[in-house]
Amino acid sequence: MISSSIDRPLPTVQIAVFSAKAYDQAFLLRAATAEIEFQCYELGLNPATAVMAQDAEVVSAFVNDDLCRETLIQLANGGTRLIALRCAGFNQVDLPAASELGIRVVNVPAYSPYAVAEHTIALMLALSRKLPRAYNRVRDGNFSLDGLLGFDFYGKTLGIVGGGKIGLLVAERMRAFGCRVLIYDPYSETICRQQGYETVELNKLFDSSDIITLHCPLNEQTRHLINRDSVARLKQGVMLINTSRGALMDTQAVLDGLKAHHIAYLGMDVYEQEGSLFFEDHSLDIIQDDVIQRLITLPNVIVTGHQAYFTREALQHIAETTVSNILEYLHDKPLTYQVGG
């Protein structure tokens, strides 16, 4: 929540906000204080648009903004000293460059783990019971059940990669369905075991799981965690879910696994090449990305456009935490959610 501890009055400070859709702007304006004035742009932040933040001491960016060294140099030259991310992930930021340039970076580490966990399970349910196909069929007046055969979650083995807040929420809910839950997370094994979950090595999780869901950060160790070798290890007929970061999966390898009928179900809320696609209306465009175009034609695949976080509660928390982060900076307080150096 926004801190009420204000030590000194400040003049209104303009904050340059990028990738700000109408819904983002509404929640940010509602959370703003008299000291903050948001200058919002729907455009994403990248080397070509960084000039729009000239003289903005604080810049707010979102998940697909490109905060590479070139962008950060332009921002630093224009006077930017704080990047207030409106997301948990910060893999899109060149943190060493930010540190060298004297730019501090803060994020929103847990805006709504419930939203993402619930969307994850919604994808599982929709895939397992073929709900999109059933919905469209009934709208056409076709009440046949042919081709709609599903399966029970009860008794299945669920493998969760990442035992943080979201992963454990998914585990709790899927255990209620009667699933055996396996978790791989070398950094939170003790917490997972204390909550009664079985922790395993990654290869055992791949070998044993009927359903696999990814809830880990993207870094050099996890990039393309799902690749051709790991796909080959997966059980025949596995369901694969990714609501975390697109580049956790080598999407071409996953597509090949689907075409070979090795992967039976795929639910994706994120995509490794989503930056030029997601959050925009491309319904009248000829989409040039052949991989995503092929995926969305498959009957056993559901793709949502980075929607998992998108609830009223999450947007409110993102806005309030972003404002709180900015106020801490403006009042020279310790930055609660600083990332990097």
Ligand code: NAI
The other form holds:
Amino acid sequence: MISSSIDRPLPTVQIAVFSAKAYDQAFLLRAATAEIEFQCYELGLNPATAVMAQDAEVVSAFVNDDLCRETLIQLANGGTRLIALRCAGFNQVDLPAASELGIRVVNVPAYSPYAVAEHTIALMLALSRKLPRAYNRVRDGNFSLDGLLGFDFYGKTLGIVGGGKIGLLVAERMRAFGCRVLIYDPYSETICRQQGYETVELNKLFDSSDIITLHCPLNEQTRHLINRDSVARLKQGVMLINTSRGALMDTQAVLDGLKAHHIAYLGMDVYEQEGSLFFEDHSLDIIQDDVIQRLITLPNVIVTGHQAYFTREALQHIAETTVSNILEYLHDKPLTYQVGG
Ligand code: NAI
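Switch from the form predicted alone to the form predicted in complex with this ligand and give that structure.
Next comes the full complex, and the chain you just saw is listed first.
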């Protein structure tokens, strides 16, 4: 955290905050100092809404905001010099364009890896023990066990793609369940091995795992890491979990794998096309996305709306780090969490 002592008095700086729900605003207000004032908008940031940030030197954005070149040009023309992301991932930002336009970008690299790891395991358990079905059944006075048969995690093989902060927390917790844990992470093999995990090639992980969970970032190497070919390699009856980024999976290929009874369980907290759906109430809408609608109808699929991070501890950490990032910029200090050039 940055020190609260101020080197030189500054006028209050207005920060334009996009995709700010009431819960974000509450935590940001609590973390704010006298130097900054948050101007919060529920709307997402994109080329159409960037005009709302006119004259805001600092803009704060979230995971599904569209920080493409067009948005960035508008922001730069309006005087923006810093984008303070309130998330870890920055695949939604055209970083080369930001750099060209003289806009620096900072993120919150880890807010609560525990929150995401715990949600990942919640999805695994809810799927294996069919908890949504059991919950609804009992509420209807139906105590039959037909159709609720689960399986033990003990003795199963868990494959983790990405042995970083979240992946290793999942590994540690699933080892306690008695799972054999395999990790594929070409950049962190030594650390994974030092922690006692077996590291394997991706295809070996696909061939051997009863449960596969994705914890790597989204980039050109990992886009559609789960595709038609990899689905064909997976063990019959596999459980697939994605709490990382939607585009790590070719969702249509996964849906086809489910329909063919090849994939037996799917838990996802992220979705490739989530930008137009997640974080909003669409309960009265006719959702036009047939892939997600079909997935939601399947009894062996649980979809949550990008809520893995959503704990009190994480929101507090996001707000505090965002404020700290902004204060570093305002005080001309090195930006601890700058991403890109
Ligand atoms: P991290 O940076 O600590 O770990 C990522 C790991 O992936 C690193 O060890 C890296 O070496 C590895 N990796 C990179 N390229 C890879 C590849 N091609 N194949 C396999 N592994 C590769 O990140 P952390 O904190 O563990 O987060 C993981 C992901 O979780 C993030 O990228 C983000 O997309 C997602 N996330 C999701 C949230 C949610 O609410 N659903 C919240 C926060 C993060």
